[in-house]
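Have a look below at one chain only, the form predicted alone, in structure tokens format.
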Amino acid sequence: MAPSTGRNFPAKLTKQVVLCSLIAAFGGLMFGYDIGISGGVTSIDDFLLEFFPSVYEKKHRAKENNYCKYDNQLLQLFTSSLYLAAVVCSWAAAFCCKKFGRKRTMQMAAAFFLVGVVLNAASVNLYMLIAGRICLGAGIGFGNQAVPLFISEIASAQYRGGLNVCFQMLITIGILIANVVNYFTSNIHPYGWRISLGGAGFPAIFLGLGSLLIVETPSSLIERGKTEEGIKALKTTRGVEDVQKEYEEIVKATETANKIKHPFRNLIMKRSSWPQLFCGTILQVFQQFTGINIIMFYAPVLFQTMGLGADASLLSAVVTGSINSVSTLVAVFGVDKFGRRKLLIQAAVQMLISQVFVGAILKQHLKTTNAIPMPYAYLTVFLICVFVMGFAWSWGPLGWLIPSEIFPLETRPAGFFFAVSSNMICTFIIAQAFLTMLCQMRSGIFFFFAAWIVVMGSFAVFLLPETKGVPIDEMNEQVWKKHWFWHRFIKPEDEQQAKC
């Protein structure tokens, strides 16, 4: 049941809000570029010879097991170390968001990312390479914590969904750009991989310089005692002079937030916080266990496993990246029209069918040492594109949007930290384990992720409330108290306790 939109505050879609949202969303471009670039460079021979010679040898053995060519823990650590660092740094970023604001935290993200880019592009040994990845992880942790919060707080309720999806949109564009760069640099010997890794500096520079032009969110300014600046920012971002009612709501939320001395403890211990904590966290877990990152991280590796040549594999990754970017537009323009739940449920069905058919094709046609027949290889690429389409307009963008909009101000940075860190932990697990899982489970890995999609689709049907059009500080009243299941957690004594 869709909630009543209730009271909506006066607001226009201003150029300032659009500009601020797009600049902030370049944090997504940083994230996406890194997701796409890591899978591409791990399939480039010059890179493997430099850092992973044993993987290079296995890759070129004529009779090597198709599913185990890239099974190497250090190679997986190259991809996954970034996400382990992001877990730790998203915790620090939650405090920075509250103390210094969302804007300053995004600037820190850009700085960390630039250091990581320099270390990676100039790497002469594996230690330097991993150190660079850890710095990139710090940038991702700070960026992914601050950017969705920034956009959700700066946008009015009626435009929040579409603007927030810009973050995911630029993630997909980053992946696409990375795949295109890898396609061309793979033929630049022997330093093409350095160009690929160094290219990550451009979105970081844009975010760092662009953040100097944007305004801080009204909620963050008012929460930190900068009342006059907060009112000015509210008028600027809403495009109207009559902001008194929304200002009063933010002040009320701020007064409640300031009484919470330990937001992390409060979030965990207070019963009325559990629905938001559970839904926000589990959405990020589900996002990763769709299996999307086996496509985004390792697309060239996966396509080479199926028997496509190196160039064809990189080109196929470009195709899936293009579809990923274009399909995200459906979410940009549809999320505030159709709502969150409808997109999630429809896409779960679409992704489930795709995963099952890919698993069936590989089980039937890809054995230990053969090459899959070309018609089936291209059918598999097509099915993967159908899977990517569904993810791109649903679980990808909405996995970030919904957690950024459901927490009250007093626990918003802490709650979003749990969501972001859950995403990074699961991403680390998938990145570190996938090549080994592919070696051990073979085609069964697609059925493994298909089972997860059944679970997450059921969650969207039965337990996820609709948040379309609800003001961000009205979620408790309009969403959680009215939900058939979660309302039982919102007790009067909990609300009274929050005010004490």
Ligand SMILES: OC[C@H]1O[C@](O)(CO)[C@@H](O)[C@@H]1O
Second form
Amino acid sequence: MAPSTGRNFPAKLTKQVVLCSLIAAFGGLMFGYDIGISGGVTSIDDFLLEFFPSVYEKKHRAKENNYCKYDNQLLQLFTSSLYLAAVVCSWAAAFCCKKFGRKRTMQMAAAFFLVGVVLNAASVNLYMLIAGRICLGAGIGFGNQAVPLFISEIASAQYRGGLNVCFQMLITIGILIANVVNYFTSNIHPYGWRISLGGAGFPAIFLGLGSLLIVETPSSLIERGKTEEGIKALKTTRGVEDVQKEYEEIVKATETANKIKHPFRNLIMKRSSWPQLFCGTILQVFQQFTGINIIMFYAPVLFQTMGLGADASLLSAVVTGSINSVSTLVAVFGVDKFGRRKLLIQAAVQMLISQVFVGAILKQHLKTTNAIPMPYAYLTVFLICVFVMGFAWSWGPLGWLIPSEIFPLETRPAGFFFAVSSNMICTFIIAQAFLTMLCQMRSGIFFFFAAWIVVMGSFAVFLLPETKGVPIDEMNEQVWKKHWFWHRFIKPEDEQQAKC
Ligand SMILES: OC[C@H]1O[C@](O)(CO)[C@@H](O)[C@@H]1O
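Could the form predicted in complex with this ligand be shown next, to go alongside the form predicted alone?
To see the whole picture, the full complex is given below, headed by that same chain.
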């Protein structure tokens, strides 16, 4: 018997949907592997010697202030150039998603990424390294745009949350694999870092080959006039024959979508799109301003700052990475059960407490060049794990899930573009600024992020609607029109007005 809640359409969890979602989620593995690798290689001496000799020298200068030894704009550009490229490319990817479908866009992602991997692993100078990062960024921009949309559309409402979280799940597994790879390759001299960077090819090959096997989403097929294929895809992905009602909803959404020639303009100008636009974008901004990436990119650097040795630092990054992956499982199984808001609010409290304690310990014990006493260093690693745990079952996965499910079909790729690109921009800002911020603000950086967590927690309490179990093409009716605050934006006259 197919489960059904509220006005849900009948559907079963089919093997095809699970398999397609998992294959698509390899886009997350690409992204995650890269995140983990960047942090690791920037603390490996052979890599620094080859491309950033001044950082190498500063790192080994005995008197250098711990907080500042990695502060170097070029080194930060290595990490962050990828995100700039990803922003630009996710805009192009939004067009490709609409015109060529989600599946083709994923294949483009894999192709760009592979070129980047080859350039990076074979780099002989900084230019090649940065050019490689830009291609990787293009791959990530295309992948991050297409994959969450693909999963949210291919899954029925009852299972959408859990399946979509697989994307973040694979991001975390990618980060973890990268941390482990870095741990071993850092001892392979002098080319271990090439193995680290080259390893990124595996997830891209998986995504590229895997995407040849998957089906296109019913919404995308119907939107592009492939009605017969769309109905067929609807039947196979839902695992039921009676798909008439859902088909009619998609056709209705498609008709509205086809009237809109400029989805980007429509989204910005039309008042009734603002709630989704605001919530989708701000969730991604908040996701980054939890401060998660100071840990993901720079955990080894951060732990070395606290005085742990090089190996202990890389190993601690492996520990935080494992906790990140395992805790994301809570979201896979919990998000369609507990709902989105409960997870976000609970985790905000947990993350706030750990940030404040980490800040307090570092303020007390890491004043100048000295390392902090070992028990406190380990307590800090523990608190960071508590923080990562909270992030992993909430703001991490839901930052992708909610924006991919709240926009109506006509503005979905365009709306999701704003969400993806705000993630990339904020990741860029944090990647670029963190080492300087650490150098300037010292332990204050943890209080800075704690303040953001207070703001985002309040947002989840007061402004974010619950979207659990609502069919994706019914959000306007069931969510926005009924919300205590946002309903005032969704007036029928607005819907008539801006058919730009
Ligand atoms: O799991 C942590 C990782 O997840 C992301 O927030 C993406 O959702 C990354 O920016 C971060 O490095």
